[in-house]
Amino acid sequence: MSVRVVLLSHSADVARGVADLAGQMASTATVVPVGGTADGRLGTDADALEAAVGAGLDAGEEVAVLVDLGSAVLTARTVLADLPDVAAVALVDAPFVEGAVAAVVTASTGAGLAEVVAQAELARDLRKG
């Protein structure tokens, strides 16, 4: 089963842009950004998380949440907790960019949901100076 990577953020430009970094890194996984708000403005779109995790799993993938910033999060656990098959789904505690990095390159090594999650949540310990 592979593991869809869906990054949920603020801004679609930010979605787009760390989607478009982490699936340079290992275009065989697949990346679903969902930014903004379906009007184009900055904020998130719990519908289009909705579908987006939807997709995956009528699609029999395990699929992998990253989000941006903490009102995030509220809008991931309310979309993740109505779901049927929450064992399938995971909210990442990850930094956005590095997390994503992780989570997408585990992924297209055909790693399940559980390493995809814990090479993504090692992010948080890189350090950068």
Contents of the next structure:
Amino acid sequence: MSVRVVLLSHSADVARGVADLAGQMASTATVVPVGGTADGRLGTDADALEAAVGAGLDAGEEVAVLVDLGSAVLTARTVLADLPDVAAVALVDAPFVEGAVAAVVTASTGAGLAEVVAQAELARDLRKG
Amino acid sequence: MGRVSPALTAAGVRDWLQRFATAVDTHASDLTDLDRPIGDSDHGVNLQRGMHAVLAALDAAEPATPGAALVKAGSTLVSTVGGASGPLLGTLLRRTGKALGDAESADGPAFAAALRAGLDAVVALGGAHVGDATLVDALAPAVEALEAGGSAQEAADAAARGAASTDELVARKGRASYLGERGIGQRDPGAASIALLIAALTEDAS
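Moving on from the form predicted alone, kindly provide the form predicted in complex with its partner chain as a structure.
In what comes next, the whole complex appears, and the chain from above leads the way.
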């Protein structure tokens, strides 16, 4: 079962940019950016997240969701709480950019959801100084 | 002033949320001012947009029960607001509505119990407790007042006092927490909004 990586950001540009960056390192993984509101403002769109996650589940994939800031966490928790099959979906506790790269690279190796989540969450401990 | 009892109906929920939407319209710039030092100055306008969508959704769906009306309203807020108030306020209304189930109407104790379920869901979602300078500081005392058999007015007074208490608190959740003690003297915008929501209960009993 392959893992789809969904990137939820307040900004469409951020979601798309991080998806591009991560996808460039692992072109075989499915990366879905979900950014901004339906009417083009900054914010998180619960319906778009639900659609992105649902499309993965419908395709028989597992889904790892990475989020950027504050209310993205609340939006993701709210949407995921409504899903019937939560075992196949995980909200990843990782920094957005580093976690996305780690998740996508790990997913491209054919690893399952638990491994993708574990590798992405290791990105939390990357020191930069 | 009206009590929540004896019977909050689907039409009563619509009237309640209409009064709340009107209050949000009236206070949008105040709410946005509260959001300015600590947020992105969009709380008022976001909530305005969300509540206009809620009223449109209720008019289109015409839910038959107060529970269904609240679930519809909450789901609409989650999908239209875009900021933290969407999932938080949306979860409050949705879980309150789900707790009411299929009942045609809700009396005072049933409404108080349902609002408690909504409060619990908000706490589970956001992780905030009384004293963290969030909407929970306004909502929890209002729920307690209703559970004690208090009138809607007493609940509104409790919510207003709770919102005012956030002025002197150091925020421990959300973006305001980045400010630390520099946030003292600032009312939490979410708590201010909840005070308006509970105050909007007061003019309707049926």
